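This document opens with one chain alone, in structure tokens, the form predicted alone.
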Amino acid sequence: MTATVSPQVADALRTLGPFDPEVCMSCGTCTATCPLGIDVLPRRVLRDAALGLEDHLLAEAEAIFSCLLCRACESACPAGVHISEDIRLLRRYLLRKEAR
């Protein structure tokens, strides 16, 4: 897949609230704690968000949208990166965006 950056992503993303994706230590703790076992979340989608890789962000909507939001996640992240927020955020943002 070719990426197009768009650094304008995590500002549009946070202008619909908090999101900080750059604490995301990207050690794949969260990945492991998923009851659903999706791979993809979260911390990829949050490189992507943070990189502005809007492409890859539409690529995975619906792993985005599978999350469960039960913040299994959250609880076993050792930078305490609030995910399940995060994805929140990127769902809107998804939302907006297919809107258009």
Second form
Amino acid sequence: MTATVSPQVADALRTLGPFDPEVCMSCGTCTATCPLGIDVLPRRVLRDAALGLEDHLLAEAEAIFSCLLCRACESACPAGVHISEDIRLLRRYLLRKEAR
Amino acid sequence: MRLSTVDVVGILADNLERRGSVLPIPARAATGWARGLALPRGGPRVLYTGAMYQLIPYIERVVRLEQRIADTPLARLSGLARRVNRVVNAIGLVARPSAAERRDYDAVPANVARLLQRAGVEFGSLYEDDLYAGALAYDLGADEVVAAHARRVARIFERYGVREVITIDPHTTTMLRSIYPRLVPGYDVSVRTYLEVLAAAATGSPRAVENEVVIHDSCVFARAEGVLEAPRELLAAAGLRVLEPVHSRARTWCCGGPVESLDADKAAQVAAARVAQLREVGTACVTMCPLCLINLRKAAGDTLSVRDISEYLIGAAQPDASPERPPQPARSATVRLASSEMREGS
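Got the form predicted alone; could you also share the form predicted in complex with its partner chain?
Below: every chain and molecule of the assembly, starting with the one above.
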């Protein structure tokens, strides 16, 4: 399995707003607290965004749009990642991408 | 097959841009709650509904339609639906809740207005200019459309001389209080929820406890807007013991509502989990958000009474009157509410 890393993805996301997935230390607290229990939310999605794995982000679009933005993860995050805003910016990015 | 996310978000954004709401409803349906209340038009302080409670019966009709066509070949036509919707208000054609359904949800803003009046708070209404605030489109990432809409709402405030807004639901509150200042240069409007206004105006001692309710905090109120104590204080003043579920206050559990427009099945799963948590604590639940109200009510069926907080408060404020009643659960817990003195002297 191969993955294409594109630093431009995170840069493009930062032009849309205060995008901070690099603050994530991948502890998994967010995934454990998610009411939806989707394993890619939000930790793996944030990692994919930080690494610029655009193919992964496109494949995970359904999970990204399923997020409730309820902030349960954000209030528990020990690193203080602005998770809900990061997810919202990812949606904005994906909508622009898919609308092309 | 689910409907295309791009098309669904596109339809919602198109509606907000062209018709002032993600789900455009007739002006008479959005303003019906104010009939008979003699509220002045505009003024420095207004009650702003954002049409949220009024939208619920329409949202329900649209969600049911989405569910019906999701597994049919029609789901492939969502792109065509978006193009048609740009010309014709498709929502107006397919979503036609009954007068009884609408009346049930109109009761919430009407009761809130009466509560404020009884508390001696002076306020007006913007009637047909009381627009949806754009929360769903913002959450889905349609920022450009929402920014333009926010500027439109800010111009309405300016035109009516509005300096202070009293909101009802959490989604309108967070848009007007926390998001609009980022989207509209020079936006300077004070925003408080009616719960905060009433709690600040309350005087006198709490009534003796006559019953108990399980509180379901709204995620947005609890984690984004810090509205935690006001509803508890008001319920206590109304003679209700407030029971806390396992996930409460800033650790509250989502009702599933935010994902309903894209995936109703996931929304139902989350709501069912929350209802199970609430039922562990009591048989009557109080909500403070229209999305929580409808989603928990659907998941609860006849296993849990789910009511909006305004219904409890108006019942306590005018025990001998016949308040406007929100929809009743199939099996209501018996709730006796004593007269409240919380507004007297305020």
